[in-house]
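Encoded as structure tokens, the following chain is the form predicted on its own, with no partner shown.
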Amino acid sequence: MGSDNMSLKEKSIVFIGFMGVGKTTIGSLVAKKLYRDFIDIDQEIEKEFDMPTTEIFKTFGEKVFREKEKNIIDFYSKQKLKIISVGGGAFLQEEIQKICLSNCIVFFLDLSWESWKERINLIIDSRPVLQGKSLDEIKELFYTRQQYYMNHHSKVETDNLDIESVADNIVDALKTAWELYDEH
């Protein structure tokens, strides 16, 4: 059954945003609060290749990774009642944008550069796209990618909010939207 036959309540929810903004952490918490299955696309890709993302990039290259990413996102986006976290680079592919925006409800988790920069030491080793880049190059990448994230259904500012608050705000927004949808 295609997503065209799904009600708004049944549609899967996709989290997008720059690497390290909290898509997986927030997505898994929202999934628990809504009693839905959580899917981390990068983890699904790692399972298929039986290696971490950094190794997939080194061994097979980014093109192979992005093709697998698109196929897995396409598959899960057509499923009901999933919460999906996509990698920071996924939305650079126009085809993935179209798939997600037409099949799912897309939330952009937005974090300022200043707040994100405080997290860099926690994530840099596990992100192949950041390897060997200076802070200025990473900053340029951060701002370049922001334009791709502008294609979404809802934007959530996460600066100065704890994970629980962000998840609660998203759940509340969804419940309000579903109630309005039911009234029409």
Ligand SMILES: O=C(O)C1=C[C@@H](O)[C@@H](O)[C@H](O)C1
The other form holds:
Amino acid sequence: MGSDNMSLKEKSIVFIGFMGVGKTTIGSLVAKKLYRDFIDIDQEIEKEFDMPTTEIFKTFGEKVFREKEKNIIDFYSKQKLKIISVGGGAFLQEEIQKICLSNCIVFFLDLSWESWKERINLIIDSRPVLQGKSLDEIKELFYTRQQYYMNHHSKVETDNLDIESVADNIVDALKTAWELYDEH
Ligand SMILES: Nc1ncnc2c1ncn2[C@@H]1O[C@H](COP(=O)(O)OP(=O)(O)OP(=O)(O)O)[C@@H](O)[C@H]1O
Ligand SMILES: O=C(O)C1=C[C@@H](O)[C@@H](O)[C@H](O)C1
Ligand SMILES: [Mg+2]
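Having gone through the form predicted on its own, I am curious about the other one (the form predicted in complex with this ligand); can you provide its structure?
Following is the full complex, with the preceding chain placed first.
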């Protein structure tokens, strides 16, 4: 595995982080700014099952969702020049971490708990993993998940920044890296 035959500039970009940090929103904006295709893994899974994530969890269970998630990420991460947002639970699978870190440039979108909890109402209805949990339980999940996101190439601070600013910071960081490390 790996992407030895790909230049840094050709590698696909992957966004990771907890539910609701902005992977889908920011990923699609970065794709637009770089004129690249945007792939949202949750949306790809929903297309394959032709039902929303909550229904997939109810009908087939989380295990089936996770297996499909791994297969779709494996497929797209090996392609060039994509901008990929994975689901908040994708990096719980070590295999997915390995696939993404070896083939792509992985950005971790970081958001503090204090800022995140202001956003909960925007996302709770469509995220089955959050449903039926108290705020304290969600807080515990938020902190437990952080260890998985530590496996990345670059961390992006998002607290108190609007979507446009975060996307611009990412594009700037990429352009700097491409200039510094690509040999041509
Ligand atoms: N920097 C930001 N400032 C304010 N609101 C934001 C910011 N980033 C994202 N949001 C809002 O937070 C909500 C969740 O964002 P988004 O769906 O992109 O998260 P996600 O990381 O893709 O979540 P999931 O892992 O569950 O797919 C959206 O309503 C989005 O508009
Ligand atoms: O954090 C998670 O476990 C999840 C996040 C979402 O992006 C979806 O992938 C799904 O709702 C599971
Ligand atoms: Mg998303």
